[in-house]
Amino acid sequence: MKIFVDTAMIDEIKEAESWGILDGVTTNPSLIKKAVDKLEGVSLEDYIQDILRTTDGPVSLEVAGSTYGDMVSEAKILYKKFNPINDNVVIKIPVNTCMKDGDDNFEGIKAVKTLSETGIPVNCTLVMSSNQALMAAKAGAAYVSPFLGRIDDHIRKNMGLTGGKDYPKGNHYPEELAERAREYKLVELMEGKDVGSMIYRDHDIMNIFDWGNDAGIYSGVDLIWSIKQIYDSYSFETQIIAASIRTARQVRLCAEMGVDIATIPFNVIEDMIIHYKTSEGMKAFCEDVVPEYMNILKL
């Protein structure tokens, strides 16, 4: 699984790049601003620059525009303009930009779909499930990003499993307590009742099957994996870079189902590494060692 840092720090990409793990950058506008605004003297453009030289790997640059037209034409002013930096440039447009009734669902797409026939990289944002990942695909997108974390914001507050506050970002879901919650709502919705009257007749008790879901996905990871079934069902070349992560754990399970990128927070890329058994052996390793063992090592 390669590995993309999600930040716009220059600081943070170059300490990544040093450690030899680093395969891209993801950025945002708003992520651009708040590095350069901690800055003097530098503009946005020239900061963008900065961020292309530092990686060789694709690093992922926002329209922000909201119709077609205005995509097409601000991605083409961005691949231009920085792509000769590095060669490294990909844009990020969004699936659907539709933001109130009457706005067209399909303008991200139809953009998707311009660009990467001319040739421009294009990843396709904002993806939060499979059918919208599945569209980006056909229209020939080279990256799809799902917003995993995202998604699990969405079905927990569904559930009512925030409390009514906002859940920690750093907290696992977890959806195995989620499924239990959702069959002891069904047992207890069942008691008493005839079997032969629920199946399709109760809504109460077929709605349970429903109950925090999200068309049928029932967390980010879960996303994740119904998109990579569709992707390897019928060899679609888009990547999916697993996006909104939160934790060390959304990692592993990405890699563990064989996701093809994860764009992490530069904090968690550093969680990754951390395990308080391998700093136990480091200390008992040290110890072991032998002065007569030390003079081999000496030049």
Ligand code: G3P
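Residue numbers count along the first chain shown, from 1. Computed from a predicted structure; not experimentally measured. In this text, rigid core is short for the largest set of C-alphas that superpose within 1.5 Å between two forms. What changes on going to the form predicted in complex with this ligand:
- Relative to the superposed core, S18 undergoes a Cα shift smaller than 2 Å between these two forms.
- When two forms of a protein are overlaid on their rigid core, residues whose CA moves 2 Å or more are considered shifted, and D101 is one of them between these two forms.
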The other form holds:
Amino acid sequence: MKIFVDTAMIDEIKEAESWGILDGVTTNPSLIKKAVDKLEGVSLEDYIQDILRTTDGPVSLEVAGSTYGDMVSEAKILYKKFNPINDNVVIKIPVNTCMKDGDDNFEGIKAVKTLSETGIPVNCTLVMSSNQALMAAKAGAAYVSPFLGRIDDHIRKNMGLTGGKDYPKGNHYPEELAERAREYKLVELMEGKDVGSMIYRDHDIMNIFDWGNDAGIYSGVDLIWSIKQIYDSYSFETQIIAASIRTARQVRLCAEMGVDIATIPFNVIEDMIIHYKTSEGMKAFCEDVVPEYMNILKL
Ligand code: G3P
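What would the structure be for the form predicted in complex with this ligand, given that what you showed me was the form predicted alone?
Now the complete complex, all chains and molecules, led by this one.
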């Protein structure tokens, strides 16, 4: 599985690159905003060029517009301005640019088609359903980014697990329990520090998973699995980037199912390397080093 870092912070990108584990970078307007807040004495344009030179892997840059015309024109500007730096720019286009219910437009998918046809690689983003991923692949997207963490947020909220509050980002969503719920069994949900104990009736459970024009998805990781089944069945070349990842466990589940790419926040990449048993072992080894051994290690 390729590992992209989901950040626009140059220090994080350089650090991940220095570990030899980095295959690419994804940004979005929110991540660029965080980086801009810390920019000192350097233009954003130079800063983006620095990101592009740091890795040879694909770097996704997102358009800002929401109409077909704006997105296509911004994508061409971004590609022309930045791709010559290291030949690694990918343009992120939202699959659908509606901002509220009833505000139907199909500008995103149309822009994916046009840009892909002109040879600009597109990362089709904000994908929340398997059908959107199918449409993105049909329209020619090089990459598709399903937001698994936000799907977990959505399902947890609808299950009443959050008590109206946002679920902590690093808290793993118990998809095994949700899977049991999908089988329409009475489920006693996990008793835990921020979940609580709840019992749902069959009809409530059915409603929970019947959302977003795509009934039957029971977790963010399940969404990734569903898209992978579809892409494998029809040999689509579009690569899946598991996105909106919040935990190392989600990365492991994606790796186990053979997902092409995971784009991971830097703190989660750190979590993938840390293990308290490793630290415990390290401490014991250090304490056991004898002077005779230290002498051998000297030049
Ligand atoms: O790759 C998409 C990502 O940046 C969104 O993550 O945690 O804001 O849902 P998140």
